Amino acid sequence: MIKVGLLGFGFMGAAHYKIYQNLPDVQVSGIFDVDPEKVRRGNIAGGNIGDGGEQPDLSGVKVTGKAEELINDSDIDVIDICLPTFVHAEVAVKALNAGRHVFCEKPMALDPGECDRMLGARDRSGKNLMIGHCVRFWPEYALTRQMIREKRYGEVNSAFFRRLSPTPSWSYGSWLLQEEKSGGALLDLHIHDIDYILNVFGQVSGVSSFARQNAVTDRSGVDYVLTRYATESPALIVAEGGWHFHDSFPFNMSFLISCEKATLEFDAGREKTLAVHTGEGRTEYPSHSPATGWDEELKYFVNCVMEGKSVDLSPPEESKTAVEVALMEREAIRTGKAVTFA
């Protein structure tokens, strides 16, 4: 039995809790939140995909306002961090030093130095560390990655990724809208597509970025970004991300990838999310798992812990690279010039 201590019980923490309930031989033993009474009352914040949903059954689960009670509990195997980004490194290092495996929500941290602290603690502890880059595990994205790697439809000519959200007004104390705490839309939202681009197309050697900053508040930082990436692929690769849209705007997660022999199209808002438009005038809808990337990433991580395997499908070293590329984009925005990878 893998026992989990869950830190943070907003939208993402509640989603993780429900997933763990459906995994065999996994038990959430305790939940930490800065407002434990909120957890007990069932006041779960919504997010940009779905909402808080119904109150999960917390019978027999310890709810505490002290994270150390779970981190230092020797009966707990895994600490799952769904806390604000600016505390990721501090809490992850404490948990790894205490001998716990750590799953931490993305982004890994706010800067590469904090990422290095987490990697160092992982190495010293011998425990697993994984960052929640769920898009790698989202069934439609995973299937598309397989198609591209197999060159099923030839080489990629162009790839456009889009991730647009209503303003995240649901975060506790509005921490998401404070760039110094969240990294803004660049690090919190857009980084999903950065990580996927790295995973599929290889190392990013340079970026050209354009942005709208402080449109939501005077502290929100980059609220919208459009970036072109130079990678190992000759394809034109562009990603668009932003959260300066109004409450009634539906969350948009999509891509359009043109290959030599077909165009691959994904839109999370459609009933048939993934389409392959072929050169013969046909449109096919490949079958895929109905699971979410959150389901698949947590199942994978738990299996790694149970089987004593390293995290190979989403290693934290690559999560650090995603942070580095996001900061390259920030520098390109600041200077108005293309930035190359150091």
Ligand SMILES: NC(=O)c1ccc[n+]([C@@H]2O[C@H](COP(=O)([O-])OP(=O)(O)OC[C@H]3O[C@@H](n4cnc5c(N)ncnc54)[C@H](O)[C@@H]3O)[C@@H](O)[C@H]2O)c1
Contents of the next structure:
Amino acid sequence: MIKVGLLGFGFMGAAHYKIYQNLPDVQVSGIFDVDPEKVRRGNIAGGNIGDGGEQPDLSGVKVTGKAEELINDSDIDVIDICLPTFVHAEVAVKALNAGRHVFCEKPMALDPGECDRMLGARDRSGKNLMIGHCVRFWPEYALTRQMIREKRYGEVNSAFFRRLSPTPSWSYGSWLLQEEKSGGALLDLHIHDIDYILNVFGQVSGVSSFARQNAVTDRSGVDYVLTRYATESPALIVAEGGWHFHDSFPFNMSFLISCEKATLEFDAGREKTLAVHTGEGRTEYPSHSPATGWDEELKYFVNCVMEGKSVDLSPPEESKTAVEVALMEREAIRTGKAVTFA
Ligand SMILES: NC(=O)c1ccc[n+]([C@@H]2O[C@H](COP(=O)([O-])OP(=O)(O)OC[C@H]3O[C@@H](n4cnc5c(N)ncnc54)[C@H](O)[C@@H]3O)[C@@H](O)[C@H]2O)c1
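Right, and the form predicted in complex with the named molecule of this protein, after the form predicted alone?
Following is the full complex, with the preceding chain placed first.
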């Protein structure tokens, strides 16, 4: 039995809790939140995918306002961090130092130095650290990666990724709209596509980015970004991300990838989410698991912990690179010039 201490019970914490309830041999032993009363009252935060849903059954689960009670509990195997991004590094380092395995929501942290502190603590502890880059585990994205890697439809000519959200007003105290706490839409939302691009196309050598800043996020926070990525692939690779859209706008998570022999189209809002349009005038809808990337990533992580394996499908070193690429984009936006990897 793997025992989990869940830190943060907002949108993502509640989603993780529900997934753990359905995983065999996993038990959430305790939940920490700065506002434990809110957790006990059952106020589940909304989010961009799903509305938070029903309050899960928390009977038998300790709810505490002191994170240390879970971090220092030697009966707990895994600390799962679903807290605002600006505390990820500090809390992950404490948990690793205390001998716990750590699953931490994306983005890994707000800058590469914080990521390095987390990696150093992981190395010293010998425990697992994995960041919740769920898109590489999302069944349609995983299947598409496989098609691209095995060149089922030839080389990729162009790839366009889109992630658009209503303004995340649901976050606790609106922390997502404070640039120094969340990194804005660049680090919080758009980084999902950065991680997938790195995962599929390999190292990004440069970016050209254009943005709208400070429409809904404070300071110079990025609300909307369009980036072209230079990689080893000759494909034109572009991603669009933004969260300045209005409440009734449906969350959009999609891609359009054109290969030599087929166009691969994904739209999370459609009934048949993944389509393959081939040169023979046919459209096929490949079958895939109905699970979400959140289900798949947590199942994978728990399995790695149980079997004493490292998290090779999503190493935290690659999650750090995603943060670095996001910061390259921020620099390209600031300077108005293309930025290459140092
Ligand atoms: N993988 C995904 O698809 C996905 C989706 C949404 C959020 N996230 C990530 O999950 C993390 C949490 O986001 P969320 O949407 O659940 O936010 P949220 O605001 O809904 O929840 C955060 C929780 O942490 C608690 N909290 C707030 N400030 C705190 C502080 N200073 N110290 C400790 N606890 C505090 C709040 O009470 C709240 O319950 C973020 O890193 C976010 O980027 C990932």
